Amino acid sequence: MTRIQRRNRSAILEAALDVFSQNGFRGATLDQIAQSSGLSKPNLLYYFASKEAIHIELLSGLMEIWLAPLHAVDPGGVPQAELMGYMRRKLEMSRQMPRESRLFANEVLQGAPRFLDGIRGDLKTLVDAKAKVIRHWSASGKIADIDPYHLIFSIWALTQHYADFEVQVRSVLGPDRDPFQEAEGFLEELFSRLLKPVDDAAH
């Protein structure tokens, strides 16, 4: 691939990237797309053979950012500090990559139809083999006795709205505060009293 090929591809996926967080793939066009690469619709059609096949490269490629700062939970280091550092990544992400966030959300919320072997392969297994630490954590008493899937649902739930209702938050707290500053520090309370062991929680 020449690096004028390379340029109009990454452009391409650039836009894609905008189009579909802002109108979910059903309200995406081919035409929307071009427009914002800076490029004809011909042109487009010869990196990329249509919209879905588009939407596909960018969940694939998002998917290995999206697994990282999970990947990156210890199981050797210390619970609550990998627990609440895999927080701290996760609303990262919200506010570098709300469109990132947007996109997959808007995927799931159809039903996964273009990346459910995704979610049911990759992502499943990293989520088993870290619920499977977290459950080992619990037993040996450094962590409370908690749901290791539920709590991982609840950091993405409690990260990611930062980036998939941006709009609503900013709204909500007005122009002055910074909603990713205030979030953090919250969330650390939030879940460092969730994950206080029971003997711990007593004193």
Contents of the next structure:
Number of protein chains: 2
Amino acid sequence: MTRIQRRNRSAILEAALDVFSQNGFRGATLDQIAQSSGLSKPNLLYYFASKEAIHIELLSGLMEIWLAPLHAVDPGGVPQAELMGYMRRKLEMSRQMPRESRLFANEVLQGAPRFLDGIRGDLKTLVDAKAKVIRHWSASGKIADIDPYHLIFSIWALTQHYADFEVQVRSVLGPDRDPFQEAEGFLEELFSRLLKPVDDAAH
Amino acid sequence: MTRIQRRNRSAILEAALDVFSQNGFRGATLDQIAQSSGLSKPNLLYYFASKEAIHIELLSGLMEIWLAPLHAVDPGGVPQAELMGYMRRKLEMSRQMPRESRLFANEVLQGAPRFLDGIRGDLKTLVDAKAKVIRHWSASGKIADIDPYHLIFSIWALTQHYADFEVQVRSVLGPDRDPFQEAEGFLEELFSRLLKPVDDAAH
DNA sequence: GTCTATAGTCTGATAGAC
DNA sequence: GTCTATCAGACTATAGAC
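Output the structure of the form predicted together with the DNA; the preceding block shows the form predicted on its own.
The next block holds the full complex; its first chain is the one shown before.
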């Protein structure tokens, strides 16, 4: 692949991320992507077979990046620190990559018609593996005895909320507050309390 | 308005809830709504001026129901019980009204272009009022000293996650588990821990 | 009030010159 | 590789008969 091809492909994907993340698959148009990427509409289709091909390429290309923080949870690390670190990295991704968050949110919200394989495959496999690690940490008393799947869901829900519903969060907080900075402290407190094992010796 | 008119209008709105919540505004078509409601396409437009009018009517009509649980938080009640009750009612709404949850999620996710007034108006006003109540509870030591806005966001994020991302949650948990029933216990534990005031006497 | 027919527009994709 | 021109289908909305 030439340098020009690489540059055009990535310009298309960059523009597509903008457009798909804001409008969802059906709401997005090739015209918008063409305009935003600076290429003509037929030229998009020279690089990608169809509108759907662009979308699929985007999703699968971002999947690895998106799952990296969970992948990085180390079974050999300090449980509390590993999980707090995972939460922090996810929040940081919501801050730095809100478009990616909304891209996935749009897709899942609408039933993941173009992505169910990825969810049922890579995602489930990874979550199952990490859930086993977390369950072990709970069983050995290193963290509280809570369901690992719902713990992971709660990290997703709380961190991605600030990206996916950013318009609402900012509207409610008003223009002078920084949602992400405040979320950092709040979620730190929340997950500290959630993960702390019950200290039976205190009773 | 005749009985027939009332029945047709509500049939349209019921069908529109199905279609808009699954596809978003731009992804939805009048054909789908017509088919789902059993009326012809021109007949939809006899009852509503446009596709957008249907959507706006849906959103504003559901706004009151959607905010009722927060409205019901009683400044005179027992703080911990009030907030746990709010969380429980929100989770119950995710279970019973996932389409409504996804309708709002789609709209907010895409920047709330048809709903920003509602968010900046009624929603912000209500949240501001309840935040003041919660802050007072914190200050008097009845619950933990946490930010009331982010507490409310966390209730929204965690309860609505089970409706909005239901496909993903079910795929990860597998077919034999009941997400909502499990969430009940998990969120009960999470918010109990989060709201509990620090007991200084213990140190 | 409800229908068929259709106007007018938008959209994904292709043809073919260069 | 990139463009202009354009097709075929889908879409919102309206006209007009009944």
